[in-house]
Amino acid sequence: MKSKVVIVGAGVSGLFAAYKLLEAGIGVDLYDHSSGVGKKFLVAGKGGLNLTHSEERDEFIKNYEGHEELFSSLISEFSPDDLISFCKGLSVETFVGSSGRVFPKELTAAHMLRNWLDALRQYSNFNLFLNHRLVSLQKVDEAFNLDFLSLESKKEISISSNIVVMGLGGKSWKKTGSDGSWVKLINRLGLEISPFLSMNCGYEAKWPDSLKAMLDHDPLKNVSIFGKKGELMLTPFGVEGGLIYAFSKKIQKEIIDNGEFALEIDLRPDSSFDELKNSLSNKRLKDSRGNQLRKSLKLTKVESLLLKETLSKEHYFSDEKVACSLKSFKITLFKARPIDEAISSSGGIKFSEVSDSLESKKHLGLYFMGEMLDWDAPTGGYLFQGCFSSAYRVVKSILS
């Protein structure tokens, strides 16, 4: 019954589940509709392959808002330290960056995937089927019948397995294969699925036309939102970047509930209102207003632009109001960017449909992992860690 497992989806979750099953002596047939494995892993790696985070467990778990209890359990079984050890087993040494994030020392995502595949291919009972799209999944008696369309031969093949593990991702970054096309197959099995929403994404702002024409992905560094410091990016459509992604769920919910989100940015988190006002009191009266603000407050080009193009004339020429704006600059956000631009998505198979082992309650032997499930987390290593840890839970259940 457990001599072989079929895994559908060769992303992080699928590759890791295959690795752990093979290590335990279980054969694996791994299918994916793409021409290569780990497409999202590769794309994420272009910006620096952030594998996990080194912060304390309690702080780490807070990033899985709404599912803290589950992920506390998952990560207690397969932790960031365990992920680092796994990487080391693939000859991938890691280091902790200044922000606490964990990265490979030297190897790129492509090199890591190559080592990973080499490790899998050492097992004679491992088979990889690329360019195979799942077109049908049915439960017949105790087995699952799966039909795949070969995108090369254009022929369908049918297989049967008692245990099927699915890691087909969410619906973000369509070019990586995460297109959510699996939803119709899962619906036919009678499982409930939460709608997909953009997460870790940019948001559109109500910019004045004059400002919109001048912005081109300009960074605001060392700013603060809700007491958290970081960096964000101003774009012609609005805002994006790590600090925005950290509060993506909060922003998205407010927009859905109320039609907009009033974002307040502290542009000078290390200075008080009085300190800023005092700095302005030293301005040179002969300077233009723009030069007064730039020199007294050491404004960046984009900060100067923001104040000039968004404040009223009265506000712009008031030292007190400029200081207030720097401590609480308000931007109205009204719409998330398209889900295909998002780094990740929320939505997916509801946790009420699966047991603690992430096995379907209605169809025993069918498991789900990674972003197919209805959870989300900000960037910073939390997404990858969640995918690894959920895959570990699935394997643990299969082997028990």
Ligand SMILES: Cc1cc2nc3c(=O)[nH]c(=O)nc-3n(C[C@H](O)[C@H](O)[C@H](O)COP(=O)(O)OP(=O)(O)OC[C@H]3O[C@@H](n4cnc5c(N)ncnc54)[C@H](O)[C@@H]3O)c2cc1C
Contents of the next structure:
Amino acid sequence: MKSKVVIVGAGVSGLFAAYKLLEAGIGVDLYDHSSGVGKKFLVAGKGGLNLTHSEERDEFIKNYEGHEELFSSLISEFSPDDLISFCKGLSVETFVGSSGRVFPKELTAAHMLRNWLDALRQYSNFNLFLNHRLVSLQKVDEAFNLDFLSLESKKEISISSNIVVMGLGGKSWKKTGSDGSWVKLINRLGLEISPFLSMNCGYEAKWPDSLKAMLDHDPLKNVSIFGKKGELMLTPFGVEGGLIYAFSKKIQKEIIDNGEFALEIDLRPDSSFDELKNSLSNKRLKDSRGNQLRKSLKLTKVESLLLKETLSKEHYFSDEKVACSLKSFKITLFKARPIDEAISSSGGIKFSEVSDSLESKKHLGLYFMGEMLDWDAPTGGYLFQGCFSSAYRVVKSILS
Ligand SMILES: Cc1cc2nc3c(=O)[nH]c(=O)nc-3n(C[C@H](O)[C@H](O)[C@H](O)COP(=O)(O)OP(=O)(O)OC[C@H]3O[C@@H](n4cnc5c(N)ncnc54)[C@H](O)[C@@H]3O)c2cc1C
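Form predicted alone already given; the form predicted in complex with this ligand follows:
In what comes next, the whole complex appears, and the chain from above leads the way.
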């Protein structure tokens, strides 16, 4: 009964589940509607492939807010160290960056993917079907009937399998194949799905037109939000970047509930209000106000611009108020950027629909993994780790 498994979705989850099943002697038919495997993995590689994170387990788990218990068990079972060992097995050495994030040392995402595919192709019981879109999924007696549309021949192909594993991804970056179109297929099976939302994304701010015209993607470095230090970018539409992504869930929730989010940025986390005010007391009276602020407070070009274009005249000319703004610069965010631009999406199959083995409670033999489940995490390697660990759990469940 377990001699062959059908996996749909050849992203990291699908490829890793295939690897582990083949290793255990189970044949795999892997289907994907894209023309290549791991397209999102390749896109992630362009921005520095952050595979996982090296921090302590308790800190790590906090990144799966709302699902800490499940992810604690998933990540104990397949940990960041296990992921690093898996990479090593593909001849991909890793290193820990200064932020604790784990990256490949030399090889690119494309190299890693090539080694990964080569490893899968060593098995004669591995078959890869690209350009095959899943268009229907039904349970008939004990088996699942799957219909695929071949995007090359335009013909429909029907197959049947007792065990089906789905790793169809979320809804961001649809050109990588994860377009969320699977929702209607899964809805027909009577499973509950939370709507997709942009996560790890930029947010729109009501900038004055004068500022909008002058911004590109200008970094604010070593700033802090809710006590967390990092970097963000000011863009013509608003804000984005790592520090913003860390609070994506909070910002998104507040915008949905209240229509806006009052972002407060500490532009000088290493200086107190009094220190900033004192610096301003040494200003040269002959200088223009712009130069007084720039020199006394060591403002960057974009910080100067931000203060000049957003503060009222009275505020701009008050040392006390400027110092206050530097410690708590307020930006009202009112909208998340479109999901297609987001690094990840929240939403997907509700955890109430699956058992701890990530098997559908309503349709035994059907498993879900990766971003198509209803969880999310900030950037930092937590997304890949969550995908790998959930795929590992699925394989373990199938083999048990
Ligand atoms: C720009 C960018 C940078 C990122 N950087 C990082 C990073 O550095 N670190 C990190 O941890 N995460 C990062 N991520 C997130 C990470 O890439 C994803 O969380 C992860 O790839 C999701 O894996 P998955 O297997 O669940 O789904 P995916 O990788 O999205 O794979 C889903 C697969 O299913 C296929 N599919 C979908 N529907 C169908 C259908 N109907 N029929 C057949 N096939 C279908 C798709 O073609 C796709 O191949 C980044 C994402 C982006 C967009």
